[in-house]
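Only one chain comes next, encoded as structure tokens, the form predicted alone.
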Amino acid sequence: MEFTKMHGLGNDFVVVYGEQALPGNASELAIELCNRFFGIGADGLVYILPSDNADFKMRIINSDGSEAEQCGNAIRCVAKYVYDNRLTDKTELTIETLGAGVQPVKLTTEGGKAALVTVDMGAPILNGLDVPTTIDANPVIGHTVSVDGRDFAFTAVSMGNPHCVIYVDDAANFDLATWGPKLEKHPLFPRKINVEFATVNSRGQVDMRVWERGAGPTLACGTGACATLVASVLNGKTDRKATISLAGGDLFIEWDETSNRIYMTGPAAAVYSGTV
């Protein structure tokens, strides 16, 4: 199988072109591929497939084997395989994906290759049942979660994927290795969640780290920057247009008021391809 590995600010996938359709034993190679000591290492393993809907399908397979919906980084990547390697020469394309449905892309190239990459990301999801939590609100702000003794204020959003976002001091250091896998868990979300610490540094910046459902701590999330921007706004806390500061760098969010659409801005890039 030829692979590339790729990132989107640290947040690292093996990218797989010329499947037809998701292998049936595609979890199992995520979890053998993934791992970081015996395999090639990434958090996911992303498999770029025809699309009857759109110009390309994305299917994404996490580090521990389960599928995810939606990963702005991912789609991110591969946009920019698919230009780079000229399986398409438009600058505006469409991506189908499992739980965000189609989703348009622009690039911005440089020397024939995609630079920075937009992708409308669609309309947040806001109903608590439907992100999915077990909360009958619309929307859930600043619903507390405990654990472990401690309380947590949320706000819960969907960007396809459910994702839950919480207000720290210093997101920082926060320390997830505790909290990350024990909210990620919680009853409260039926279908496990993404779980991103937030400081709101100004109105237009924000400092945001995240433990990613089914991969755990990871350096960049594109879905959970765009929630953590929601969140901030629906909490008054920024103004629409926002960068958000990940571990692995930045990325620049927009939520259009009059499309109510979320857009997100940043780089990918192609590390290095083999075959195993």
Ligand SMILES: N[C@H](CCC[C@H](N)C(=O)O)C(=O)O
The other form holds:
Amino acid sequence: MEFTKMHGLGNDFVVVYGEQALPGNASELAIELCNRFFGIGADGLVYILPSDNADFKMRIINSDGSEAEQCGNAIRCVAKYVYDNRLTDKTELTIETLGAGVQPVKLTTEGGKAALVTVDMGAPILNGLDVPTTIDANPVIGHTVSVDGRDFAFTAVSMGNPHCVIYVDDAANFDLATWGPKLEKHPLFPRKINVEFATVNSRGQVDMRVWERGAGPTLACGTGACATLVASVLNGKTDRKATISLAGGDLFIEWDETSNRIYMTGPAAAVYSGTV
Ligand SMILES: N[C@H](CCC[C@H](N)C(=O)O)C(=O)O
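Next up, can you give the form predicted together with the ligand of this protein, since the form predicted alone came first?
What follows is the entire complex, opening with the chain shown before.
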């Protein structure tokens, strides 16, 4: 199998093109290939497939073998892959995802290669039961989740995949390893959840660290950055445009008031190609 190792701000993927459909053993393959000691090593396995509704289709399998509905950093990598490998000559194209429909992307290029990618991530889903959570409220803001005697207030947002955003004093030094997995698998979240810990520094800049569903601590999370911006607007903490600063770097997120759509802008990189 030919693959290209790519990342968005250090959130890394094994990218495979040329399949007609997801192989039956995609989950087992993801576990094996994402293993950082016995495999290639990545946060996820990404397939670029044909689509009837868009230029391409993306499927993303987490390193634990679970398939996600959407992945912001991966969709930027897919856009870069198809442009740089001349599978399209368009700098404005569409990519179909499992859980967030068809998403328009815009590339800026440098030296004939894609550099920055802006993705229309669609409208956030805020109804608690649709995120999903077990909470019948719309939106879910400042709801309390208790784990091991500690209470966290969270805001729930889906970008196609589920997120809970929690504000803490010092996100960059927060104990992700202790609290991330407990929250990821909490019964309030029927399909588990991605957990973002955020510190708002101004109305235009937020530090965020993420414990991802099915992947654990990653250096960046595109959908998580979108969820963090939405939660910060809902909680009156930021404007509708802000830089979300992750361990791996910055993403620029805008929640357009008129269209209700979220725009994410950030880089994508290809590291090497290989055969496995
Ligand atoms: N672990 C996520 C999928 C990857 C999302 C993240 N890597 C991103 O950039 O949006 C989930 O199970 O919902």
